[in-house]
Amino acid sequence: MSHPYSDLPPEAFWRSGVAETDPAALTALYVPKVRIGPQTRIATAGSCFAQHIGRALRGAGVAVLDAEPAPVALPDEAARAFGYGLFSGRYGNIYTVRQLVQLLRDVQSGDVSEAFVWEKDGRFYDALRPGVEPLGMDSPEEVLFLRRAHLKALGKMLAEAEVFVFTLGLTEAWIDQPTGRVFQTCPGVIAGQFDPECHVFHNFTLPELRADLELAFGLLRSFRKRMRMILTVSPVPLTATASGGHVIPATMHSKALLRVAAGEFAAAHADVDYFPSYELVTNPAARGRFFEANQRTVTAEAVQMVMAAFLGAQGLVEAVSIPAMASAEPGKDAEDDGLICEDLLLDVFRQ
């Protein structure tokens, strides 16, 4: 007797598609709706894991835009520490969709405010991207001057971009209650002072995530009318949660919401795609193999597997030359994977 399951391919069944398949060689998870080629002008942004995507695309010879290239004489390691080359702009990690919406609106308006200049030990920081100047600046005026230049550079870059690749990382955020401004990291961690009267914790809901994705896509298309979007969800668990509960359910809650929001949004838009990096790393068949001993840092093998799956599906596999990303050396902290992640400071200060 024939029924809808009679003629499904092997990957449609758990046993043949997962349990009996090498988790590093899963196929058919991604059939691109948004196609890219070597000449496609791509902008990247998102949480820490998005830094891997930019590296792999550049290694494949894809035209990844860079609005704010590092000074020629600056060594690579120092350039990364100062936020150069991590993404297509020197905005640092964009952990939430609301943070992306906020940045795009700032680029449109060009407005800056001294209210969002933080101070620490006589040095001054951009409160909306405090990690990109780890030594701080001499004055608030210098911070504002650099932010204006930053926003202007992003406007030019977004007008060129054809595809915007965004990695969703968190639903938890700290917000300035009087203005609604979302911070990249909790005030007081890098700079500034935490004020419980002004700084409130917020965990974005599914309706908020969907609405923010709609806003972000509309704003992106205000810079380039036919810009397309590729969404993915970071497989990296939360470093810490301020939700009041255990970090495990907090992580599962956050990732579930981000996955549903990204999937529903991509399904609703012909020019938006979803790439399953989260599923490739966290699927049960991997048995934790794709995480380092700290159960949080994604292994070099996993990163290369994920990016090979993406580039292969896009037809770029023949050109791929993904930069080698060795696992942590013996005696070296596994968190040190070459990524710049402000949220890791939460655990540092706890210790």
The other form holds:
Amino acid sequence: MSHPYSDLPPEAFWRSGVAETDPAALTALYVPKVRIGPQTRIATAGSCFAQHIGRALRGAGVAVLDAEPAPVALPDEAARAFGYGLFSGRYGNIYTVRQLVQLLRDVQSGDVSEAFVWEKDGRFYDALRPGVEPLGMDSPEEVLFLRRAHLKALGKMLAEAEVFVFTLGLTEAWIDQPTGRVFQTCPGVIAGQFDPECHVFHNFTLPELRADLELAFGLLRSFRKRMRMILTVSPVPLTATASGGHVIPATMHSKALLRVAAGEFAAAHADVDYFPSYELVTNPAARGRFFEANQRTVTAEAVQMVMAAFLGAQGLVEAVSIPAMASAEPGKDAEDDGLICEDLLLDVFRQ
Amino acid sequence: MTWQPMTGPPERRVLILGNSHIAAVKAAYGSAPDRWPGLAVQFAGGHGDALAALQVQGGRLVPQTEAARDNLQLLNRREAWSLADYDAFVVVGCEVGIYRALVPYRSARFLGLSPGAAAAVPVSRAMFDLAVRDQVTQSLGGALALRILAGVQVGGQMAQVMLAEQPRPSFDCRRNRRRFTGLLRAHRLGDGAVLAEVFEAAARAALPGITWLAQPEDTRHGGVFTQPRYSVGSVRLMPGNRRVAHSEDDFIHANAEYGALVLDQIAAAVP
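Given the form predicted alone, state the structure of the form predicted together with the partner chain.
The complete assembly is shown below, putting the previous chain first.
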């Protein structure tokens, strides 16, 4: 008797699709809905893991936009520390969808505010991207001067972008209660002062994530009418949780919500796609081999496997090599995988 | 090598190394060595980037290429110098000059500089400083001074390492606007003083452990230039004590009068 399972392909079954397959060579996990080619103008943003995606796309010869290339010659490491070459703009990591919505609104309005300038040891920082000027700035005026230029550059870039690749990283965030502004990092970690009266913890819910994705997509399309979107979820666990519980359930909670929000949103829109980075790295068949010894840093092998799956499915290359983002060498700190991740700073506060 | 007998306070043995800009100092010393009785000076000149090939090996400065060896022999009649023979080393010029700040200035500006061209991208002053610092570290003179300092430290010596800034172009360079466009533009826009300040701070920060000898204050003009009187009559770097003048349209080298001021700085800085 025929039934819906009788004609399914091997990848639809756990045994043939997973148990009897090399976890580094899983097939058919991703069938692109949003197609890109070498000429497609792509913008990238998101959490730390998104830095791998941008680099791999560039390595494959894809036209990844860069609104703010380093205007002066700096050693690569210094340029990255200043936020150059990590994403399509010098916004640093965008961990939450709300952060993306907020940034896109700022680009639209061009508004900057001295209320979001942080101070530390006589130096000044952009509270909305405090990591991109590791030495701080001379004055609040300099912070605003650079933020205006940043927003202007992003506006031009977004008007050119055909596909926006966004990596969802976190649901946990700190919000400035009086204004509703969400921060990239908790006040006080890089600069600024934590004020329990103003700075409140928030763990975004599924409806909020869905609503923010809708807003973000609408805003993106206000810059370019037919912009398409590819979403993925970072497989990197939380460095720390402020939710009050253990970091493992907090991570699972966050990732589950992000995965569902991204998947449902992609399913609801013809021009939005979901790529399963999270699943490729964390699935049980991998037996944790795609994480370094700290069980958090994704290995170079995993990055290569994920990007090969993406680029291969898009018909861009058979395989991709990403040597510059190689994982830690023996004896070297496993956290040092070449990414710029502000959330790692939270580990300093571990007791 | 023979050193003069000591009749008063011990002379400080100084090796002055440099590219074409060393000629001003050499000319000054050759004309009046008695003006600096506390110094016993030797020179190690190298054309172009010959000094880039000078590495510390076994406590000696030794050229690593045939071309550098030939050039050092031609100009100095020797090709190697033992670090232990000197109380101080002074690198003169060797690209460590105001041009290091002009490189990022061509493409970037920070708050405090004039808006400049539309193509200039806003950056933080901290990043601009870092770019200038990197320029200094990578320059012929910056890298050489750092190599010497490392060699001195490895050898457990107390010798001092100094770097004397390359003189800024003569203000007469406005007679050749095409070649000196960048500096003239910075001057015209009123950015000269700020650029000079950035350059000097960056040079000091880029060369920890090295004594920085900035261009003597009285020789400067408008932040990024040298007063023309310190450039007129400059000579080329030649073997021995031969003196061959630069052409009249050379605006980048200083003369012996300027070189004497640099020797004054060295004499004051040597312990």
